[in-house]
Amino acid sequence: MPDRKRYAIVGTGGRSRMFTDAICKDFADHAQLVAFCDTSQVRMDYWNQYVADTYGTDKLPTYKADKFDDMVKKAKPDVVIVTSVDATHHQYIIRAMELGCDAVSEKPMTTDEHKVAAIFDAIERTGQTLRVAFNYRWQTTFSKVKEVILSGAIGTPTLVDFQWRLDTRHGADYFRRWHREKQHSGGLLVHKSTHHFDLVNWLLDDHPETVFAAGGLMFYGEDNAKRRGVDAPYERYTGVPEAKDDPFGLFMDTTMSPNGVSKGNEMKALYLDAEAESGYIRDRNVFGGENKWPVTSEDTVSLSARFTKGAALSYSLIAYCPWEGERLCVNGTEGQVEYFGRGSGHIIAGQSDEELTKDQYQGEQYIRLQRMFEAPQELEVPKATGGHGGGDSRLLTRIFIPDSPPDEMGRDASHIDGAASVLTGVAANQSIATGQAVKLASLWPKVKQTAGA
C-alpha cells in the first residue's frame, strides 16, 4: 500500500462520524486515520470500538482535549480535521498549524471576525493550509445552477433570490443543542446559514459587501410556547414522563422519538452515556431549560446584500417550516435559472398514513431556466446518492484523494470562502441588534481581499 495522509480528527460527536467512515472505509487507500481527540473519553471510545467492529482495524490512541498538543507530537498527524463545537473551530485549526499540520475544518471555519482574524494571521505565520468542507457545493442541483451560470445563459446575475426552510424536526434539533447559544455557534446565521451564504458566494464568484437583516425568536423558547398557550416545563425530553407525548421530542434512552426519528444506539452512546463526564445535555426542551441554556439564537431571519460586484441577494431563513426545503432563483441580464426542491413535511407518530404522507409531495424538485422572451426550460435534475444531495462524497473524494486535477467550477473551499461566509452572518447577527445596515470591511479590513477569490 502507497504511503497514507495521516489524519486525527478532534471533536468526535456526530458529525465526525462522515470523515472516520471515509478515511477507514472509501479512502482507506489514501488516508490512516491516526487518532481521537475530544473533551469526552466516552465519546472516543464509542469510535474506537466503532472501527474495531466496522472496519477490523486496531484501537486508536485518544487524548482529551487538553492533551492536543500531545496527540500532534505523539500521533503524528499531517491533518487535523476539526470537528468540534464551533466556538472551538479556531483554538485546533491555529494549534494545529503551529505544529506543522494542515487543517480541514467543518463549516462555520469560525464563528466571529476576531477568530477570523487570528486563523488568517496562522496561516501567514506558519504557511499550512486550510480547507473548509463546504459540501453545497458539491451537490448536484446545485453545480447544475453553476453550470447555467458559466454558460452565460442569464447573462450577468444581478440578484439572487434565496429562500431556505427547516422543518418541526430538523429545525427543531438546532434548539435541542448547544446550537440554541450563540456564545456557541453564533447563531443559525453563522452555523447554518454560512452554508448558504457560501452557496450564493461561490454562484457568483464574489462577496457581499453590505449586509441588512432583521429577524428573531418567534417560535422556540420558553416565551414563545406561553403566548401560544403551550405548557412544556420539562427542561429536557429523556426519562421524563410529562414529555412522553411531545411533537418535538427527542428520547435518548429508545429506539425511537414520537417525532419518528430513529436513533439506534448512537445517540445514547455519544451523548445521554457521556454526560456525567462531558455535562453536556443533547435533548433540551425547545421551550424550556432556559435557567441552564438560553436561547439566543434566532429562529427566522430575512437578510439583504448588497455585493462587491454589484449583485444583490435577498435571503430567509425558518426554522419551524411544516416542510423541508429550499428555493434558489438566480436573476441575470438575459434571464433566470430557478431551483426548487422539497421534501416530505414533518409527521409524527400516528400520522404517518398513505394518503397524509402522499399529501407531502415529498421529492418535489425542479430546475427551471428561462431566458428573456423564451420560453422556460425544464432542465434535467441530476440525480445524486448520499448525504447532502451527494454533496458529501464528492467534497470527501476531494479530500482525501490526493493530486485531484482542478476543478473547473472551483468547488474545492478555502480559509477565505470559509471567512467570507461566517463574516456574512457575524454581519447579520450585528445587523439585527443595532438595526443598522453592517459593511463587511468594518467587521474586518481584509476581507476586501477575498473578492472573486
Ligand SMILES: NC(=O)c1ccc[n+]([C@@H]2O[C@H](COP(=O)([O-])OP(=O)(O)OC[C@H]3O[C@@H](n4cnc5c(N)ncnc54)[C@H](O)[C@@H]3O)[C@@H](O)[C@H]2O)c1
Given for the second form:
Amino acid sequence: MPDRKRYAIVGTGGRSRMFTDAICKDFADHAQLVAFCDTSQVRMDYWNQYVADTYGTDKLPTYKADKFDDMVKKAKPDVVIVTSVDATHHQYIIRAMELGCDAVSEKPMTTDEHKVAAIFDAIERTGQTLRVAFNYRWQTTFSKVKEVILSGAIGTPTLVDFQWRLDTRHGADYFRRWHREKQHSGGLLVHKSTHHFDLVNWLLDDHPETVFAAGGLMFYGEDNAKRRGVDAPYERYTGVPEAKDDPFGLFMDTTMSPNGVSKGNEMKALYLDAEAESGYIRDRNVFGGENKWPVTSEDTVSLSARFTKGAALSYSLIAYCPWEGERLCVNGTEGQVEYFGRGSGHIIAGQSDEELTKDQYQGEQYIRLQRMFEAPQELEVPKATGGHGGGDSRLLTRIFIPDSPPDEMGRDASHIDGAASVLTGVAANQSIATGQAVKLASLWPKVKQTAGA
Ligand SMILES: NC(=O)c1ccc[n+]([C@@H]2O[C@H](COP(=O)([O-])OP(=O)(O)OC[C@H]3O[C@@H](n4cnc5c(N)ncnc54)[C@H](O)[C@@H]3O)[C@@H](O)[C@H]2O)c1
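Structure of the form predicted in complex with the named molecule (previous: the form predicted alone):
Let us now look at the entire complex, which starts with that chain.
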C-alpha cells in the first residue's frame, strides 16, 4: 500500500463512527487509524472491538484524555480528528498542532471567542492546518442553490430567509444530552446553528457584520413543562417505570422507545454501560433533572443579521416542531431561488413509514428558481446517498483523498470559516442576553480578516 496518512480520533462517541468507518473501509488505501483517545475507556474499548469485528483490524492503542500527549508521541498521527464535546475541541486542536499534527475538527470549531482566538494563535505559531468538517456545504441540494447563485440567475443576493425546524425526536435529543448546557455546547445557537450560519456565509461568500437575536427556552425544561401542566418527575428515562409511555423518552436498555426510535444495542454499549465510569447520562428527561443538569440553551430563536457586503439574513430555529426540515430562500436583484425539504414527519406511535410519507409529506423536497417577470422553474433536486443529504460522504472524500484539485465551489472549510460561524452564534447569544445588536468585530477584531471580507 502507498504511504498512508496516520489518523488518531479524540472523542469516541456516536459521531466518531463516521470517521472510523471512512478510514477503515472506504479510504483504507489512503488512511490508517492509529489510536483512540477519550475520557471513557468503555467507549474506546467498544470501538476497538467494533473495528476488530467489522474490519479484522488489530486492536488499536487507547489513551485516556489526560494521556493525549503520550498518544501523539507514541502513535505518531499525522492528523488528529477531534470529535469530542464541543467545549473541549480547542484543547485538542491546539495541542495537536503544538505537537506537530494537523487537525480536523467536527463542527462547531469551538464555543466562544476566547477559544477562537487561541486556535488562531496556535495556527500562527505552528503553521499547522485545521479543517472544520462542515458537511452541509457538501449536500447536493445546497450545492445546487450555490450553483444557481454563481450562475447569476438571481442577480446580487440581497436577503436570505432561512427557517430550520427540528422535530420532537431529533430536536428533543439535544435536550437529553450535554448539548442542553451552554457551558458544553455554546447552546443551540453555536452547536447547531453553526451549520446554518456557515451555509449562508458560504452561499454569500461573506459573513455577518451585525447580529440581533431574540429567543429563549420556551418548551423544554422543568419550568416550562410545569407551566403547561406536564408532570414528569423523573431525571431520566431508562429503567424508570413512570417514563415508559413518555413520547419524549429514550430507553437505552431496549431497542425501541415509544416514539418509534430504534437505538439498538449500540446505545447501551456506548453510553449505558459506560455510566459508572464516565457519569455521562445520555437519556436525561427533557422536562426534568433541573437540579442536576439545568437547561441553559435556548430552544426557540429568531435572528437578523447584516452582512459586510450589505445582504441581510432572517433566520429562525425551533427544536420541538411536529415535523423536521428547512426552507432556504435566497432573494436577489433579479429573482429568487428557494429550497424546501421536509425530512421526517412527526412520529406517531404505530404509524408505518408508508403512512408517514403519505400523510405527513415526509420526503417532500423542491428547488424552485423564479426570475423577475418569468415563470417559476422547478429545478431537479439532485439525488443524494448517505448521511446528511449526501454531505458526509462527499466531505469524507475531500478529507481523505490526498491532493484533490481545488473545489470549484469553495466547499473546503478552514478555521476562518469555523470562526465566522461560531462568532455569529456567540454574538446571537450575547444579543439575547443584552437585548442589543452585537457587532462581530466587538467580539474579536480579527473577524475582519475572515470569510468574504
Ligand atoms: N457534522 C455533523 O453533522 C455532526 C453530527 C453529530 C455530531 N457532531 C459533532 O461531533 C462531536 C461529537 O458528538 P457526538 O454526537 O459523538 O457526542 P457524544 O456525546 O456521543 O460523544 C462525545 C465524546 O466525547 C468524549 N469526551 C467528553 N469530554 C472529553 C474530553 N475532555 N476529552 C476527550 N473526550 C471527551 C465523551 O466521553 C464522548 O465519548 C460534537 O462536536 C458534535 O457537535 C457533528
